[in-house]
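Read the single chain below, which is given as structure tokens and is the form predicted on its own.
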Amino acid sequence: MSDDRRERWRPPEAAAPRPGGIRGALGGSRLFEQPQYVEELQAFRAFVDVPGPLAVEVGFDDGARLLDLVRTFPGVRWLGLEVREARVLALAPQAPPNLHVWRADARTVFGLLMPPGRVSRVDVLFPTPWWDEGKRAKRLLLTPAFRDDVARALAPGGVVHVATDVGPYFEHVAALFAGWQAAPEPMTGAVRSRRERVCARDGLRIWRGTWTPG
């Protein structure tokens, strides 16, 4: 990908709220209204209902970083959200009791399913910038609506951590969280995400930010 393409990225214009649910991958918010997903929804609720810190990684990709965090911080419950079925199926057999991986769109989870004040940390690492303008408007994860849903889900002192290798995307994210307070970057383990390893190999700059509601 050329540096020029990265520099030309622009956020889409704000989309009007869609009545009747949350638009997203996997059928959006209507997916978990279907009877065949009742057991998945019950498993999610049982996992997050257990007391203690809860951290969420949105889009865990190959899962190497997430699995390392789970083992490094066993006192934290970790929820991994990923829309790619193969990634979920590959990681699930390796998951210890403090990790629940789920094929679900984070917009639906935070918008409708996550209890308020439950989450201590949300990691959004290298979210897809969606180069096509039409897809960008429909599928961009980090929007005002998602920010507000995450704010409701965060416990006092909870943080959102974002990393991206697309500079204009980070400008968009920084503006999105401009009303929040900057926070220390959350603890991490020894294993980097797949995209971070690619950036290190190719000499690409990474922008990072961590915020907590003001």
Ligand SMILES: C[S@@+](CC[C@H](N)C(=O)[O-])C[C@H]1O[C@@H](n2cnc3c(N)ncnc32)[C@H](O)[C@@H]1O
Contents of the next structure:
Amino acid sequence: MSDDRRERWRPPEAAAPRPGGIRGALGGSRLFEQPQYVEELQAFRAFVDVPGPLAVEVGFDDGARLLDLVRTFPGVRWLGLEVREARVLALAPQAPPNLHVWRADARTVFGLLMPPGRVSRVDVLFPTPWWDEGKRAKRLLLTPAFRDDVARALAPGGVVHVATDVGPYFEHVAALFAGWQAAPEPMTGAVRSRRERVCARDGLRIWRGTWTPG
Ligand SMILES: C[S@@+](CC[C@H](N)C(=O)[O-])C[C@H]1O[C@@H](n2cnc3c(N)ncnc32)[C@H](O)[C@@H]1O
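Could I have the structure of this protein in the form predicted together with this ligand, to go alongside the form predicted on its own above?
Now the complete complex, all chains and molecules, led by this one.
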């Protein structure tokens, strides 16, 4: 992808409205109210209801980084959210008991399903920038609504960590979290995410930020 395209990225003009739901969410944000999803919802609730620190990785892709974190920090419960079914199905059989992977839109999970004050850490590595403007307006993850939903879900001292190689997307994210406090980067393991590996290979700059509600 050309650097020019990255530099020309702009956030959507207006926040997507969400009367009665989350616009553009995978399967509709009321998906998990449907009877065929009852078991998935119960499995999610059973996982997050177990006491102890809960960390979330949004968009884990091949899951290599997440699996390494899960093994490196066995005292943490890890929830991996990914909209691509094949990625979830590939990782699920390898998941130890402290990992739950779910094919679910992070906007639905944080907006409607996550108990308040439950999460200690949210990792969003290389969120999809959505180059198509129409899709960006509907699907961009890091919006004021998502930030507020994450704030509600975070436990005291909880952090959100974001990395991207799209400079203007990072400017948008930094503005979004301007009212929060900068926080130390959360601990990580030895394995990098798929996109981190691509950036290292191609010499692409990565912007990172970690914030906690002020
Ligand atoms: C650009 S990729 C980055 C993948 C990985 N985090 C990395 O660093 O290589 C973005 C990932 O987020 C997933 N994704 C996009 N929107 C999502 C959402 N709303 N909820 C959960 N996952 C999402 C995509 O399917 C994709 O795997």
